[in-house]
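Here we start with a single chain on its own, the form predicted alone, put down as structure tokens.
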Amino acid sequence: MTGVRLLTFPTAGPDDTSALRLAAEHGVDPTSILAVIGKTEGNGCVNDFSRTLSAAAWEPHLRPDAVTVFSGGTEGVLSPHVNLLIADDDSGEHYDRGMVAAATTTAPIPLADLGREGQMDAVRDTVAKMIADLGVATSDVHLVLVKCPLLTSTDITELRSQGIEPASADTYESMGRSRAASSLGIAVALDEIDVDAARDALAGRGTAWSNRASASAGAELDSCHILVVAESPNASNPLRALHTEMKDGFDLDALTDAAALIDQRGGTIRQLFVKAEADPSGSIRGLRHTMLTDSDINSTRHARAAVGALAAAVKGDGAVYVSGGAEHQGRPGGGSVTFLYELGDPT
């Protein structure tokens, strides 16, 4: 059982690991340190090479196992930001649950399984055994958070060469497709679909999500980074969750509502974890929307710039993570959320 802190700092830029020196002051040992989730300023698709500076510049100063996690965009009025989670479990005794938090990595994904059941079963299984080992229900986790591999153009020429199509030939719609299979497995892992269910999602015939999971794609690694948080009733510290969806680009009321129940449990936001996307439909809420269509600017660019403006506003400051291309993470057009929040002493 591994109880937590978390720490959030600014960076001035892909390889500042300046935090180190600020956890430090805190009394953070960096073996203590079990994953950094970041935000970086790059595009957010195929060629974002910040996130590869990013894990490049962490990972020497970080434990063998710890794992790093770096989505690129920060659009709009998100900030460039870390995340430390720090394993501590010395949190003081005078609560009765506390949050608790488990990192691993799975085997490297073959390229022919990338976007594919393969790819879900290797993230379900994983998952399955953090939450096992962690010691604690589905029902405790509140937020799954997954990096994961894309499909590069000297991969596609590789299947290829081998007589095998690829999940996708586009390397920016593998990046989805990556998002997809390792959200999809998630779901599984939590009991909130079952695997038929999942499958068929995958190949496009139903529709099925996870609110607790956060997909990102990058071509900076070949396996999935993942990071389990839950609450458990072994652990004692202030941390707590809360994972709900919006349902839509501009779903504000699901923000506040759940702000507001932290704010009854006398609890303060420390950190919202957030998926946005394009609704597929190509309107919201009866009205016509063009992110799909515009030729210069991502989708994912547009949905991170507006849900990130929301989520924001709701913190009280652009240190949020807010993450573009929610496949199977919250219903379509809408987008899985997570708050992390912290109570005041009890005593």
Contents of the next structure:
Protein chains: 4
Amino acid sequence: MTGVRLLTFPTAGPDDTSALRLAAEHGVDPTSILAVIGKTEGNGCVNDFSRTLSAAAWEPHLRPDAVTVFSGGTEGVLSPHVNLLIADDDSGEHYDRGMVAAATTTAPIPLADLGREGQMDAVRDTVAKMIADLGVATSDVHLVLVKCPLLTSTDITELRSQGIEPASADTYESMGRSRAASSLGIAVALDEIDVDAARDALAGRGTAWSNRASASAGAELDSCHILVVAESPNASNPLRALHTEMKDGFDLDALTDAAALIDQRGGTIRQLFVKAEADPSGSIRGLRHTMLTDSDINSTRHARAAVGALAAAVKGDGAVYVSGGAEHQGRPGGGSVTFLYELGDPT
Amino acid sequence: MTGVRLLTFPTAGPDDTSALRLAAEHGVDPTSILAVIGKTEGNGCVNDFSRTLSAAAWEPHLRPDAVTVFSGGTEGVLSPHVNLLIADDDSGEHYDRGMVAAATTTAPIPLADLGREGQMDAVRDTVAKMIADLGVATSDVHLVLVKCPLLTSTDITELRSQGIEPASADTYESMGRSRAASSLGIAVALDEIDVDAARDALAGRGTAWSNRASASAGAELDSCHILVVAESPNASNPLRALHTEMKDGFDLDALTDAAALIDQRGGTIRQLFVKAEADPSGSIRGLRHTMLTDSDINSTRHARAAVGALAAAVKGDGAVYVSGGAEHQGRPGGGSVTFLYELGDPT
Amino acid sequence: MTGVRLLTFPTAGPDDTSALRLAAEHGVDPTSILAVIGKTEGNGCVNDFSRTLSAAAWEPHLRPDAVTVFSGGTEGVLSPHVNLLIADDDSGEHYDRGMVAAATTTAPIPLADLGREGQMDAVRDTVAKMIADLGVATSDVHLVLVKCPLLTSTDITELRSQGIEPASADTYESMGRSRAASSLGIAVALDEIDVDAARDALAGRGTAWSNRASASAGAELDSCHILVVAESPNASNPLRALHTEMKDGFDLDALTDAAALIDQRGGTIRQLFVKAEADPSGSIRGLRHTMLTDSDINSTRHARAAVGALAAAVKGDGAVYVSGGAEHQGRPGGGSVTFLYELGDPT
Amino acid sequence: MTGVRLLTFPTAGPDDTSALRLAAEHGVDPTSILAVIGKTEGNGCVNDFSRTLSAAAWEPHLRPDAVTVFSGGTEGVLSPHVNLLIADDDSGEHYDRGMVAAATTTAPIPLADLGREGQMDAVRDTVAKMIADLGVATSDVHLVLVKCPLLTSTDITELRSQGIEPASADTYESMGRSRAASSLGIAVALDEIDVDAARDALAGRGTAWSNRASASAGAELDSCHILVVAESPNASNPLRALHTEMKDGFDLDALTDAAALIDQRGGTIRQLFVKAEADPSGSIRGLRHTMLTDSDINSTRHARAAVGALAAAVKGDGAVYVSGGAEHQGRPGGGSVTFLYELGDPT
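Moving on from the form predicted alone, please list the structure of the form predicted in complex with another copy of the chain.
Every chain and every other molecule in the complex is listed next, the one we just looked at coming first.
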């Protein structure tokens, strides 16, 4: 059981770890950091070295079992920042429940399994074990963040030299396949869908999704980094979570309704984790969008810019975690949403 | 005095003029079209041929004194569409006032004047005359839309061969200079600022802006196309306008406050005309943004994607007119906003 | 039998048809223009409206059975231009043979056939008939240019609503599928490969290619525009052709060897038609390239820029026809090459 | 006096330092590495984190006075790689002269001086001292490589808050200003031009350039890293250099003429250092190019892709050092060129 608190700091660049010093001023020891979840300012696509640079800058400072999830792309009003999830079982206040979290890394995903059932099963099993270890109900889990690998052209050539056809021969598309496999694994582990529905969805038959999964892909790792965030009656701290779903790319109501509920509960929004994607049908509420026919800007960049403005408006600042590529993370064209908020003094 | 109504139609591509046929079903004769104001799906920058294609497709169908204003860039959730402003003095209903509009074209702007006082004065004088001809008070003007030229590298070379240094030697930057000169000319014509403030602002000394100017630049024309939209007590129709200002790139409150006011007045939102730009300071509400250091995507594209999501959420669909590059159109980092809305039956 | 000559003119923009006036100064009547083959300055990808704009500008001036092939993308040192292929059976000189050409358009390619055997067969049959009508041997054919359709996201949604899975659900990738089907159809028509090899290659089993096919795809048409260029003993004019193959993206020797041969034959290079692509293996001569992992610039743009510099250096100016996406047009990573050159006075 | 040898290794990514291990197999001790000069696979522009990542990966392995020069951008056929310049005074063979090199870092360039005379003078003085310390004639210097800072939007805001107008308010343009100041400083230090000509050229009056300067800019440093490469009669090794100039973006003759001369001297090409830029006039050999009106791809990326293909063709592989932005490095539209080559056994 690990109670947690959250600190968010802006970054001056992908290699900026000044948050460590600032966190120390809040009494945070680096060994208590469970996870660093950051938005970095690269393109968020295959050749995004801002993520690799952040991981290289942060990992030497963290304990071996901490995870980093750097999501590239701060389009539009989004602001580069890091969220530190910090183990803290001593909140000093008496709440009836609290936020807990667990972080781990899967075994390396074989290249042949990337974007396929092998990856889906590895994520599912790991998440299921993490939930069991945390001792929480799946309904108390509000967010499962995954950072997963992609296929570079070197990987694709290597696979083919072994006579294996990769899940995709297009490097950018492999990111989507990897996010899809991870997200469907999470959806099964959270009992949102059953295994057959997950397999069908992965194979392109039918739709299925999780409203609590947030997956991003990158070239900087070969296993999956996983973070599970849940509420637990066995912890005592003021951090709470709420999840919902944007039904399309400008479903502001989903966000303002959640914000109103948090306000009603006496909470203050601390962070939003939102997934964004271009509606794969090519239109939103009956009108054509052009994100999928723009050969100059990948659709994930468009979607982050758009949804990022909504999330920033609701939080009041641009340091929100909006990640692109929402395959099976919320319904097609929409995206999963988790708010973290903090209650006031319980007395 | 020309009373007007507004019809908005989606387009299937920049050369789609099917709106003419659809408008005919509403009883619209092409010769009654005063202005076609469209969002087209190019990059909105120097080499945006979607604007040129739209102008080439539309202009043969319009009367000679009609103007076209095609603004490129439908990033994020924005949807390509055209807005037809149609002369209609026979609304058949008895309103105490109504929307009127005038459209015209300046003389060609000499290349040496582009982005300079020559252009500013030409726009100012033309707008002033248009307002006088409409017989409305400047306070009743809610929107002045301008489409103005830019400098291509051919233009820059030509100027230099004459020993004249262009306002900018960078083609993309010349778009900003042209929008700036046009917008300051409008601000003076609308009595929002005086001539000295405009000259200073154009020279980079001090800030000054209009909340009713909306300027976009393109390579497809060499003069300025101007459209003035105002309310008049001498017209009778249900179309109304309201202008405001976004103070920064995610100032959703500016939009929702205006929408609430329109609702209170019994109006239904018909269209938003919003300008967007990356805050030139490099930060918004104290947090760094990365639009000005992204060498892969120009900042105007980022800004349209972000602000477009807010405008679409408020209107309820993506066919909103959000244009990038808000130099002197709203305060720095913000943007001018005009809502057109329609009252219900007056009886 | 149509003897032809070639005139090449620079363009000031995609809608520049001043070449018509300049050609008239060479005695060319617009009705004698068989084909307009241009390089336009868009991105050469899905949302390249420069091609559509050129087609819209040119087609009203041409006779109904003339074809236009506009290939987008003038990256690097490439210069926008048009090549006019003009019917001319009256060269006035006595050559033992001459260049002939035929142009035609297939029936519309059904969306379900795009990138599939239906398209391949349609191109093959049309090219075969054109060669027969010209009365030339397949070995005398040096270039078959095709402009073929792609799938937009609207097309993809429409197909799926009919329960049909498109050849690709990615709009950019659909361009490659379309070029592949066209090129393999040409290879069969030219007896370079047999039908089984073509079917296998289209299905991703084995490799096969034509060294004389040049295919480009665009959203501006729904059928295939085809141009066949051949030498014939039944014509008499000084235009000649030579085809070869670049084996990889910087196979300059292929070009200089051909240029040396032309020089030896007393010819002057008039134009190069070259296809370019990123080596699908991810490396060239054993060293990694990054064109396939660059999520900011599509690989076709990279390839055109690179190969364009070699072709320009050999011709001596940037108005060369270099087209991106060389699926089955030359070996993988290489590209088909055709030189048109002109002999001096035969006396 | 430091005799040097050169080893070039491909990289699998910006953080790949496996060259250290491979160099050790050639008997190289890391402390003997004077300079690491690499091409990394970012966009080569403001937000290129591949350079920062490479510097972070390499610098811990190098001695404190070694310099790193990472130039971003491997467009087209260019291949990411590192060149190690290694101190080696024991070549074991008896040559009448040899290659020598010196590396150093200037003091930090004040933000207010960036792109101005302060930076130009700092580079000039440092290079002059390096040449004096090496004890070589300026005519024996064949290459001066500089990596210099740029202005981020944070820098620009900071300067303005101090009432200082930066050399450019556009981050991408600041790269060009910084390269210009460095290159003109080099040209003066090499006696290619005098100080007045340099000042005038920096101010935009007249043209002036060095054929031996190669400057690149990046956000990853605040001082200038400088490397001087010269031949010296006091060293004995087989490495030689030759410099020339490309007169425009496809001046292949400049490269093949140099290659022929090297062949005639019995040398084998080991590396090319070439600068590339879009001709600022907007045309090459009288024909329009579109690199300066392309708002999707910065002109430096176009230029590297084009010139890179020529350099790769001449060397025979893509691991050539082609750097974009050739302000005052070769004439306008052209670029400076240095070949390093190796003689055979002198016996």
